[in-house]
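Taking the form predicted on its own, here's one chain by itself in structure tokens.
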Amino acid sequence: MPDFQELSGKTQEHEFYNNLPEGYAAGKTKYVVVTGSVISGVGKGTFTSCLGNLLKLKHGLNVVPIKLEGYLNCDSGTLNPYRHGEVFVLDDGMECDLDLGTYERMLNTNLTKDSFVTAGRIFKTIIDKERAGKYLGRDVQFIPHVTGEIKGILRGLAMKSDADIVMVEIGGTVGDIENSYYLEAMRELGHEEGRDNVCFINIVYILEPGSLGEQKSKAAQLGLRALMSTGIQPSIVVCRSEHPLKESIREKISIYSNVPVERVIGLFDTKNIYKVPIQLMEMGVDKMIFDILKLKNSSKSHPDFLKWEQLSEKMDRAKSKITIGIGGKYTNVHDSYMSIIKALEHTAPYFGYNVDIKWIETTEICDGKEKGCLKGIDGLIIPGGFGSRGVEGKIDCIRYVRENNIPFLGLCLGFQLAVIEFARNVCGIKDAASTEFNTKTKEPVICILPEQEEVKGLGGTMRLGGYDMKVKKGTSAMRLYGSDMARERFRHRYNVNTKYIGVLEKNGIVFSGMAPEKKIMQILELPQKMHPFFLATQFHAEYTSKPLAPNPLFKGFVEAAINYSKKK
């Protein structure tokens, strides 16, 4: 039993209740805390990122978001896309919630692992501290230790990022057991930081049952009651609804929540979420935040916000459309491909176009059915994925677009399958396969990375995050990047078997991107004399594409699809 140093109860309690980093000064950073009521998927991530967009791009504030998730996983890496949508990967390798992708795109920034926290990470940290004797013999409890750890994370992020505003999204719905300690931590934060330093925003959903034909606020009222019962008084209430919010509903919510009616905001469904920051500005939400947090208001728009307004207008003006096929096995859960959807969505308007997506369920493709499934498309994307289900259908799709000169972009697994398809049908290696799907294959054109051979666990063990790569001169990749070096984000265990690189290149494949110090192929393409646009990447180009800076490879693909559509 360790001989713990005796401390006074007051000193020890203060340390764990407040968890103040050394040098931290209350009031230097302001906090905006966003919670959700009534239903999950109410739009907290979208609202948080749009408000952050307005405060950062228009007013020039250093806005840093953070998502506090309630699940006990240490990160999102092992979550099934059917249950949780896309796993988004940050440059530092953190596998996280798709909301982090929304934050990066809307705030035009790159985030770090400090912006994503799960209950698993918090509890693991606390248990590790307890095992190391860091709590000086005390019994470890939700209050002060769990709530103190949460507050310490927020304050640490504030100091590390030198943020003007830390925007905190609480995952889940008010009333969930798994986020109750987050809410308690936020109540404590509001008390300790002071009234002028923390703004609470609750997003509620206004139901509109088809059988009644009118908006009903009772569920929203009960959600607000649940929030206020935790000791949190919202400063602003955002009412999400299918149709414009009725004034009578605003008044009811105002009375029930003790929030002035002018701070009850209505946000109804819109097709163009890129206009939401502009709508928030028109409703004066930024001015409300400045008033609540006693911040100096900058009325002059920064150039990036003007660019954002112009992009949203381009989206509304674009009348022409291209149809892009996405071939995968999670096609009934579109969130599984969120970053790809958004990359297409914000790239096409730069060419005066919008995109229609045709979902192609590759598990159902066999015996030549790909021709019918791909009918009418102007380009095909084969995205990342794991496991053998649907693989042969994807390979059939790749063969069809290669032989019919339809623009193609392969991402991660799409890159590996493009290699397999080419090896089988051009190089004559009929048994070409990946050891991921067939460990006994005689022609392993795709094999596991050497450093992955001894890895046993699944979580956080892949080749993850941002890596630099060399781009070969004179190639399409070089033309698109405009540089012989690029940086992209990866999430994979398998790569091209180096034993087959020679035969693949001899038959026409150009490996136009590779790791600087390792023989890891990262971009492949076919010369234009063989195909107008056939390019695939071992990395996820969609992760780095942002509305104000679309990924160059997506720009090349969309432009090629537009050219193809004009020739049909």
Second form
Amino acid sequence: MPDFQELSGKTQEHEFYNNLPEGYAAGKTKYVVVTGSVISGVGKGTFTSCLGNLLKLKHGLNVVPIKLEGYLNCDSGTLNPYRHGEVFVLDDGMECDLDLGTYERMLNTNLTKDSFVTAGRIFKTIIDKERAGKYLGRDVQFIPHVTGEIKGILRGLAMKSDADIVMVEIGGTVGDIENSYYLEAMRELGHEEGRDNVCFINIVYILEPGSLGEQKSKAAQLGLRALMSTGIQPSIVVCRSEHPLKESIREKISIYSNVPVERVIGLFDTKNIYKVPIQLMEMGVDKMIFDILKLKNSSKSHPDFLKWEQLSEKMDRAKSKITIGIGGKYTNVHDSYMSIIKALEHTAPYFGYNVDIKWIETTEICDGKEKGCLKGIDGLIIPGGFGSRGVEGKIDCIRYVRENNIPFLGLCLGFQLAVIEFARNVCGIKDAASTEFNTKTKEPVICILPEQEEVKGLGGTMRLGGYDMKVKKGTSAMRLYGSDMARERFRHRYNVNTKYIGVLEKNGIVFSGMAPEKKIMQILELPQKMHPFFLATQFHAEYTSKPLAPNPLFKGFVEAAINYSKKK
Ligand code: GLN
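Switching from the form predicted on its own: structure of the form predicted in complex with glutamine (GLN)?
After this comes the whole thing, all chains and molecules, with the earlier chain placed first.
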């Protein structure tokens, strides 16, 4: 620790708290910083990942995204999906925002916890350092300590990943208290890295009130003013709108923001977001980035981008549709099931199909005989979940599809409920239950994992992240994976009680996936002679499914649903 009084002026102290990683050289990695104005949900995550897709898949650049979240939670694990959308889990076990899922799918990559930061994590680091005496009598401030910590994280990621471009998405809306210090850190980053090394992109929303029937730019102008008052000058402005952007609006935004009119981009609502990278390319956004960041422009297209273009075409061209029922308790907030929806959406076009989703609110199904809600479906998914609400309705639905040969895919809680349903209705264990819903049940076919018994506290304590799995020869799982080993991502506390495995197997269940060292059942299926496709997984197969590499089990399920639809 230097004695700052002996250093000349403030700059050295500021630099000290920048946490510059050893050997860091400005300019080696470029930064693209994306902020949003006017409304939340303006599409920052989609834009960031689509631009990343274009720069990575078409130009072959090493693009690494990072999301900076404003909330004080240490991660997303304790957030209610009803309020915040799905919790996405990375291979290293990080529980994060659903945007990370969008990045993984659009960039065709697997990310690590280094790509997700919350304010809670930053403040925790700073407070831990303060308690450890690392600030030596200095008062700890937003500038330079908090901003220094943030820049240190970005530069650390740049070095560790050897990225050509780090894409930084700032959570929230410009003007929020929660992200004000992120913006200050980004302003400092721009200043320190140099003008050719950081490109700021602001996304605004152009309102089009029904009563006026025309586009209005005032809210966007105010949003830009708020951004520019932080000292950040955007290089590109993206105008999101319901309809194509009017030229007069583009000009107004250009004059107001000091951004050349060619760099004010219009992106209006589209049904097929897989087309957005292609639209960005057609508008020359990649070229703009190359110019702004003084990167060499490679004109050749990489093969992955060709595959991407073909897939998005297939989606547009697919004439036939299957209907998949999803039964859950958050069915009116579709973001709660984002990765499942996406996995279906990008898998079906491989077979020339698109998917319609029928939401089944299982808290409302109370009568086992009333199955009107399942009419017309070609397959059923029972997704993950916690707590007992809606559980009996889900069990009813599983029984119905099992008895009526409708394809079924159970995910995590859906796997556990398939075991309970089978135990009750096939094995005759009438009281079969999970200790999650009934701690005193006489027949705990699903019980807590032994390693979870002593766990205290809720944050980050489940069995989380990627684990290897043995796949049993001669099963559907083995046929679909094409291998006797697979790796999938988990997020659970409960599992199949080993005491019941014998009776379940005797009655027909095949446990086709298992943890290599422990007796944790990971996949169950019914043999073809009992059901055309009845498969469930203790893991979340949806997390690893990507447009360029759909999860094999989703492929199997979608194919079975297509076959079912043809026979109907
Ligand atoms: N609640 C169940 C468990 O903890 C299932 C979890 C899930 O579906 N993600 O094991």
